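Below, in C-alpha cells: the form predicted on its own, a single chain.
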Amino acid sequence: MNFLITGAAGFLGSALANQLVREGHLVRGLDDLSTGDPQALSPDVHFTRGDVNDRPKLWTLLQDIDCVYHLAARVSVPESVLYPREYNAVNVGGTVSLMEAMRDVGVRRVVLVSSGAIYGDQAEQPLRETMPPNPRSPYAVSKLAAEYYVNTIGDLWNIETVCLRVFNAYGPGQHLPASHPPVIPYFLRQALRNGTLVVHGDGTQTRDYVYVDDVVSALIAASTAPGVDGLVINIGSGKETSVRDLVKAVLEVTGSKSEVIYNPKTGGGVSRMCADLTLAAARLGYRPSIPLGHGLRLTLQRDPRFK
C-alpha cells in the first residue's frame, strides 16, 4: 500500500513510518520539523519538510496515496495552557486543510491520532468511547475538534475516518523539551543522572502509559480493517498506573537513588486515566503485549540519549 503521514518526523510518525517500509509499503512523510527529527526515519521513507497547511505540497503528495495517517499537530497540555490560539490552528486548521486535500485528489482513506485527554475527569474508570468527552485543555479541545471535523467531512466527502484516541504513548525517540517534557522521558534521564524527580501534584493521579511498538501495531490495523469507518477507538495499555507508582519502577529500572519532591499541580491535567480497549480488541484485534516495567527497560535500550 501507499501511505502519507503527517507529524512524520515526529515520536510516533517516526516509529509508524519505519515499521511500514519494513513490511515493504511506499510511504511519504510530511513534517515541519518544529520538533520531529528527519534522522530517526529510514532512508526509505520519501520525506518533504512542509507544512500540513500547505495546499499545494499536500495535493503532490496525496498522489496514489491509499491511506493518510494524520499526526501532525501541538501536544502539551500545559503548553496547550499558553498558546491556545496555536492549537487550535495547528491541531484543527491543519486537520480540515488535510481534509480538503484529499477529497480534491481523491484519497479514500484517513486515520486521525488523537487523544485520551479528549475524556477529562469522569466518575468511571476504565474510560469507553460512549463516554460523553469533558476536556480539560485547549489541546484536549483541539483533539476533539479534529474527531468532529474529519468524522463530519469524512461522511459528507465519503472519505473512511478512524479516529484513535492514543493514551500516554512514550518509548525510544521521545521528544525531550526543556520546556514542558514528557513525564517518562524527563524521569528517566533525571534518574540516570541521579536528579530530583519533580512530580505535578501528590502523586496520585493515574495515565495509561502505552508502548510506542503497541500504538504502531493499533495504527497498522486500522489503515485496512474493515466497520470502522467513522468509529472512535481508545488505544492504550489498560492498566491504570499512579505517577507514584510510575516513579518506583523508573527509580527500580534505572537503579537511581534520585530524590523525588511533589510540587502544587498544573492547569489542564485530570486526576485519572485508564483505557478501555473493548473496542479496539474487537474491530482492530488490538492487544497490547509490552507491560510498563518492560517498556522502561525497552526505552533505556534502544534509546541513545539513555545509554
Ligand code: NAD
Second form
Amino acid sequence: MNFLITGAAGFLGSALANQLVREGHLVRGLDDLSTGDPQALSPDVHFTRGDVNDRPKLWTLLQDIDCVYHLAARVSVPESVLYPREYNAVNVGGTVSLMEAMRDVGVRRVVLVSSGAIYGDQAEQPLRETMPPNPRSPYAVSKLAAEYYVNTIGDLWNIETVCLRVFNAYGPGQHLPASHPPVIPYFLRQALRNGTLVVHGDGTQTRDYVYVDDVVSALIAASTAPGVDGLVINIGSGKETSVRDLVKAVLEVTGSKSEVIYNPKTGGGVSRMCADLTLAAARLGYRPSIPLGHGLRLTLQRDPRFK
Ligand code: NAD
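Switch from the form predicted on its own to the form predicted together with the ligand and print that structure.
The complete assembly is shown below, putting the previous chain first.
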C-alpha cells in the first residue's frame, strides 16, 4: 500500500514509518521539523519538510496514496495552556487543511491519531469511547475538535475515517524538550544521572502508559480493518499506573538512588486515566503485549540517549 504520514519525523510518526517500510510499503513523510528529527527515519521513507497547512504540498504528496496517517500536531498539555491559538492553528486547522486536500485528490482513508486526553476527569474508570468527552486543556480541545472535523467531513465527503485515542505512549525516540518534557523520558534521564525526580502533584494521579510498538501495531491494523469507518477507538495498555508506581518502576530498571520531590500540580492535568480496550480488541484485533517494566527496559536498550 501507499501511505502518507504527517508528523512523520516525530516519536510515533517515525516508528510507524520505519515499520511500514520494513513491511514493504511505500511511505511518504511530511513534517515541519518543529520538534521532529528526520534522522529518526529510515532512508527508505520519502521525506518532505513542510507544514501540514501547506495545501499545494499536500496535493503533491497525496497523489496515489491509499491511506493517510495524521500525526502532525503540537503535543504538550502544559504548553497548550500557554499558547492555545497555536494549538488550534496546527491541530485543528492542519486537520481541516489535510481533509480538504484529501477530498481534492480523492484519497480513501485517514487514520487520525487522537488522544485519551479528551476524556478529562470522569466518574468511572476504565474510559470507554461512549463516555462524553470532558477536555481539560487546549490540547485536549484541539484533539477533540480534530476528531469531530475528521468524522463529520469524512462522512460528508465519503472519506473513510478512524480516530485512535492513544493514551500515554512512551518508548525510544520520544521528544525530550527542556521545558514540559513527557514524564517517562524525563524520569529515565534523571534517574540515570541520579538527579532529582520532580513529580507534579502528590503522585497519586494515574495514567495508562503504552509502549510505542503496541501503538504502531494498532495504527497498522487501522489502515485496512473493515467496519471501522467513523469510529473512535482507544489505544492504551489497559493498565492504570500511578505516578508513584511509575517512579518505583523507573528506579528499579535504572538501579538509581534518585531523590523524589513532589511539587504543586500544573494546570490542565487529569486525575485518573485508564483505557477500556474492548472496542480495539473487537475491531482491530488489538492486544497490548508489552508491560511497563519491559517497555522501560526496551526504551533504555534502544534509545542511544540513555546509554
Ligand atoms: P511528536 O512531537 O514527536 O510528533 C509530532 C510531529 O509533528 C513532530 O515531528 C513535529 O515536528 C510535527 N509537526 C508539528 N507541527 C507541524 C506542522 N504544522 N506541520 C507539519 N508537521 C508538524 O509527538 P508524538 O508523541 O509522536 O505525537 C504524534 C501524534 O500522536 C500527535 O498527533 C499527538 O497528539 C498524538 N498523540 C501522542 C501521544 C503520546 O503519548 N505520544 C498520545 C496521544 C496522542
